[in-house]
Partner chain sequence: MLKLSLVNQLRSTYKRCLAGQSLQANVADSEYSAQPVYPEIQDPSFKARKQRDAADWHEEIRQVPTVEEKLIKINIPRYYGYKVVDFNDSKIPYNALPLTQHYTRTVLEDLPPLPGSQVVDQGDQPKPSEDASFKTVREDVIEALEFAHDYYKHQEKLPNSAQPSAVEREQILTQIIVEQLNRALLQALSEDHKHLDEVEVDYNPRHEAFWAVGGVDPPKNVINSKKGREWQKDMANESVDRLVQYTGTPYLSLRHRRQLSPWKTTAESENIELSKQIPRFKHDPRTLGYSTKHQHATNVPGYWPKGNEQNFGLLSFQSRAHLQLRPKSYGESDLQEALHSLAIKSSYAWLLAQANYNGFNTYNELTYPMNTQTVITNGREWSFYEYQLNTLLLHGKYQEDNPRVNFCRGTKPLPLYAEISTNGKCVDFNDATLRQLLNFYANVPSIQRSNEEQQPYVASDISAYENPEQRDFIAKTFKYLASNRPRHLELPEVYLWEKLYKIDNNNRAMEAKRRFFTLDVNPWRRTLDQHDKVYVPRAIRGKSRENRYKKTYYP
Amino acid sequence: MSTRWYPIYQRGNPQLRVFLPNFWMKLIRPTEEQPPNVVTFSVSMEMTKYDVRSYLEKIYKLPVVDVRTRIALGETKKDQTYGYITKKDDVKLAYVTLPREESFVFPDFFSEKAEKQAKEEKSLDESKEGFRRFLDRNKKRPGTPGWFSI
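What would the structure be for this chain alone in the form predicted on its own?
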């Protein structure tokens, strides 16, 4: 794991010191409607808005107009049987605004899979409807339990 602290002194030369920050960023799909030039990231809790801006400008060469951050509280649940309370970790979200002429569309990696699943659901619904029509047609047939009233 990388760390912001220098390693403990070790005898011998050369004393190699590597600075690896604990920063990470994850692109997430926004939960609410946003303008096309706003991108949402889940970032490390230690990152500030200035860190986010410099990270995107220096590494990815993105022109950043504004960065806003907020901390989303983790979900709190009470266990029904034992009564103890659990809480998920808090998450820091960064909303990055790009210039007006820039726009970001979240990539759709699973469009083929969604189409295939929708097609399977449609065929399943058609077969259910066909079976329902078959049952309705044969409901009043002699010899079935619903024909005679007791």
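Next, give the form predicted in complex with the partner chain, keeping in mind that what was shown is the form predicted on its own.
The following holds one chain only.
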């Protein structure tokens, strides 16, 4: 953990009382298929491979075999109204290799939610489809009430 880097003192009140650590690691879901013993983290930009390794070894007592890091380009987006381009910050990704016996699967917390959402969408689609069929049916007989059928 870096000790050199603190927020710059600002005059006036209220003073900053909460000091968040400037080294942090976030477990993220890998975008591509990986061997089961590789874990992906998003880490703070200042952390090096050695920082990541000692962080996991010293705090979480994890058996780290190897750490590889890279910096991923942040996404860009065009503003819909004015057309200027905004860019998200770049992130540092750390690929941590554990011993080959270990395996890590990223937990799927939201599978139920996704299912539910899918179901809802399905019923919505169905009702839309029904309405479209209803409209199609009534296209050729203008002025006839909807309930009228042969």
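For the two forms, the rigid core is made up of the largest set of C-alpha atoms that agree within 1.5 Å on superposition. Numbering follows the first chain given and starts at 1. Remember, predicted model here, so these are calculated numbers, not experimental data.
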Taking the rigid core as the frame, does Asp90 move its C-alpha by 2 Å or more between these two forms? no
Yes/no, Lys119 Cα shift of 2 Å or more between these two forms with rigid core fixed: yes
Does Thr81 move its CA by 2 angstroms or more between these two forms when the core is aligned? yes
Superpose the two forms on the rigid core, then give the C-alpha shift of Phe134 between these two forms in Å. 8.0
